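So this first bit is one chain, no partners, the form predicted alone, shown in structure tokens.
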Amino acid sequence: MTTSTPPPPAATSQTGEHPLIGRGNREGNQLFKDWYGRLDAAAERGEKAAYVFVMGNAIELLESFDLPIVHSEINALQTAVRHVSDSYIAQAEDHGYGTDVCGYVKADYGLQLRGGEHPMGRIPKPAIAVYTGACNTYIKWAEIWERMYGIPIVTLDVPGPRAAGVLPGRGNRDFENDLAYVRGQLGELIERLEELTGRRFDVDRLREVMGHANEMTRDWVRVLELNRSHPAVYNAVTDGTVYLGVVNGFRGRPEGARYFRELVEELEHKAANGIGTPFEEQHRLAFVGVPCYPIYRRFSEMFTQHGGIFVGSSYTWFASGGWSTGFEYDLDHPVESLAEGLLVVARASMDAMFHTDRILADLAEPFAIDGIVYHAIKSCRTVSAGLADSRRAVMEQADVGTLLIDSDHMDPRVVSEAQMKNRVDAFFEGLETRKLLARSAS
């Protein structure tokens, strides 16, 4: 889903002194400082925001009404990255939320109880919440805001995929019926936003926002493709999380489109010149799940100290809201195309959570993946359910090593760093053994 993060661990070697190198991380972090600065200023002025989630939102429509937008998962994970999530979570549990409730939800509830107090600045209160059912938690989460603030909450009921695999598109009867259903809901949302803001819907403003979103989509797909390079040009778990933050926080904004144009320039320069991450690449890995944010730096170091670089991540698929599909809007028919986009990318998000085995089996060869790390998290059944089965399915289809570890994305109380490190170390021993056997057999 993703974000401004602390700097990565010190590199063991330099990868180049060209001014392009590292620009994406530097500018991504600065964009998010600016973004939180704007939210803090909006809260100070008493303005209210539209609350959304990273999967299946109508952010282009909200941007066209110039509403401040709050991404609640991003706010929550920032409390974990900055080592204060435990106090927010404890406050929610004091109010009756169980230990198995999503850590994002509990951190956000604690934030609301504190009047929006956040490590990155104050978060404005909501005026409306807009969401889909791409994650089963979203609906109940939004109901918390409805009870606390008496605000309207709008569920965009996007029908999910009826089967795994290639999804039907335009011309398919079921798809066309689903599209008409979503299009009708967008019409209702437009009316609600006009009432809320006192402004008429401006279709040309929506086209402008969608044009910037199209630019970002093309470049986001290119960013993901570029990590086929040897060595990989970025780490999909650490650097990729920064990129995800911009995908979500600046979707439809000119500065977001500019950022990704420049990011592609940087990564293409690295690929052309054989420049990888600051760490020596010995094993190319894929990641499934959500990172362990309470020990984010150490979590990364457990892999990079063995030369393990994440070249791909399911997080960059589902937490980008499904925009890894490359779907682009038809600016001649903006509202119809927005509805189609919601239908396509929300379904892609769900498939990226529940059917990672199909995606990973296809990526293993072109990305030269040596191993796949599955991270199950205690307080998110949605992401974690079925990981063991998915792991088994991938092992039947692709010749890769696998590792299943478990902790949490938010709650430091259930993160055992020593236990995790022992399992990671053993995983790399297995990868080394696999490579020795492969060499001896050739």
Second form
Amino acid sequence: MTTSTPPPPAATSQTGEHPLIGRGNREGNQLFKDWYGRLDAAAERGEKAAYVFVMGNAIELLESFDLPIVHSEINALQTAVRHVSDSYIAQAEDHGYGTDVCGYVKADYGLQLRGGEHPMGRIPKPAIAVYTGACNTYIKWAEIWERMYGIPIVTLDVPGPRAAGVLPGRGNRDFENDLAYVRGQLGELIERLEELTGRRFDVDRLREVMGHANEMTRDWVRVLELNRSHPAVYNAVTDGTVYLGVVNGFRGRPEGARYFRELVEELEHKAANGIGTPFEEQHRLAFVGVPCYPIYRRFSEMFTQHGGIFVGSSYTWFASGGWSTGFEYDLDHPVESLAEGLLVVARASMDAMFHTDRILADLAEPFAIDGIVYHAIKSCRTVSAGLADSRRAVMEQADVGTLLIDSDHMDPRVVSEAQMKNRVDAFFEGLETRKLLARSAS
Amino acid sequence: MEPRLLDDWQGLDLDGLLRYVREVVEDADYPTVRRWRASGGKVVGHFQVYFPEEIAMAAGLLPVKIHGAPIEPRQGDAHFGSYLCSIVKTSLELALSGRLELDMFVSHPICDTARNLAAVWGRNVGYPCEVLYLPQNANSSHSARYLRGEYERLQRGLEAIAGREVSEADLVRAIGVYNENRELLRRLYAIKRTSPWLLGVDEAYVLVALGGRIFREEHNELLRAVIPMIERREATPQDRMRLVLEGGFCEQPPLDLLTTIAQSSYVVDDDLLVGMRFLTDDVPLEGAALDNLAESYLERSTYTPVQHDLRKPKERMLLDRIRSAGAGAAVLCAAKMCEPGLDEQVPYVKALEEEGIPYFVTEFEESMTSFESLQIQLETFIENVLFAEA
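Form predicted together with the partner chain structure, per the form predicted alone context:
Okay, now the whole complex, with that chain kicking things off.
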């Protein structure tokens, strides 16, 4: 847990709203635009980038070599949010990728065929791809780039959790075996990056980047924790996705660390003054899965119109690359610690997907959850394959309302909005009934 | 010698033996496993694709290969969402319905669905369920040492189930049994390549699959008997197209689908149950056994869409398979909802087109029951190729 700065006096702006409020979203969106602006400029200059994914990527190391970094999942989801994913997907399907292939992969394939043309700006071509197997499709995806561009692709193989509740740490021989493997691969990656860039590895630069990452991690954990407040100070699905963008795009950068420092300031102010989201909070919800990006705004409204606020989300665990664990680097031993961090957080990412029943233990009581929404998506079996079973397990353990809906996070053809809304409406009727029964019983 | 789990088959002729083996392989109640359990034996079930069964055998456990089943996943369906392949549902059904009783279940991170399987399985049964994390970076100089450590971890888990320690001698003996098994399976596949009229793809399949349900010593005994019978079989070569079938590395096509393909062509090589043939050469018997198993996985092994080795680009490996088998065309099939299989079809098609090798693309599901349409399409494909060559 981080030390918190006391909230500033509750001064108000001329519009009656404190100037802190909404700053996180405004600045997060601006950072995002700046980020894409930098990528666009790099593409214009003909520079090539390191392609990575959100779960386990060693961007601290890539950043220390000053490589532009492209997050391919984020590029893909932005096409869905901007309602153009279908045309990118169609291009990939014309080239033989089937309807059951991951929409992220297909949107990116279309993006590459268009020379990087993206609604947010041009995306540079890859010089290298670095990824873990936290999602198996990462590897298949990188193989596409290898074939397309002949670039080096590097699997940083990070072993995942072997069984529920088994996450050993330092001193355990199985952990040490995993760590030696990751550390060895990291050394090989450093050599590969030196060859690629023609630069010597600079451990002090890495240490500096890791220091920024540590600051961000401390504040990210604090942000997650602050939503225990009543009312919740942000919506973990909508606002949380903005924060996730900064976690992934700006980890290891000073502006990322500053952003989260200021975000904590904003959210602590809201918590201290009882300020919630713009919607009246009637039901506190947890979200498990990936948002429905093709109808992103309306998806959120299906819940907020009933006063349903997502106070926690498994997405903020695994899609932050596992940094919700709060792992901080030991700056005295940067390479060793980078390896350990990579192992611990990528494993945590995987654990947050495979053992989602733990959401009950982690969120239900401390966050006073009324209901859990599971959103399974066709594209992503990593996230979705276990949700139905996990939900069953949770329902056996606790008296909490649950809803399982399925659609896709990329392909609008798979999203049946009216059907989804009917089920969401029924879910809230159920939550209301539960509360009525509970009140009458007491 | 480990106990025999099959009925007495020694007196059967080749056709009778193949019928019997097919019955055993198609029996979703796993009679051989029941027989072993009835005698007090313990069982470790492992999901596709590859598993170092030698370690389980060394511990005195029966390793059972789980690759779905021709059954309705009545309970399995409820534990998985939509848009998932059939094999995970029917595999779980085997456990939930009580057809297949295990003492331990092991899955592998071969794909995004399978890596969830151990967690789902573990929430619904009372025995240990875990992931064996085979390395996905075969190109790192650190992979072999890591895998040896991972095999040690697995061994400790198996010892706990078996209630006894595994010695180096136990491991070496098991490796010897499996080396012979690999050699016999290679001989079986050599018959397919050199004299495919002697052995249909469906017949070869059941002979291989049987090994996933009995101890390999007994499997070896049966293969040693059946291979000469196949070689002596009276069958006339026919003018049929020689095909390679690609896409059976995980979910298995229904046997009737294989029979349909065998009616119009010779399948001279394939990747059906490739995990049982994943190691392509003998595992050395000298030196540390687990080191040898780990090194063999990385250095003496074939390819699948779910193993990642930059030295083995899948499309090049497929072309090698086609050429070394003397095949004239390929059938590319992928299980429905199988991301790795579907991903791989695109580069396969591109490579085959560049090489001018005819190919036929299809999807399958283990539960499919109608094959007329596939048969017509395949026959049309073959006719087109033959006419083009004439």
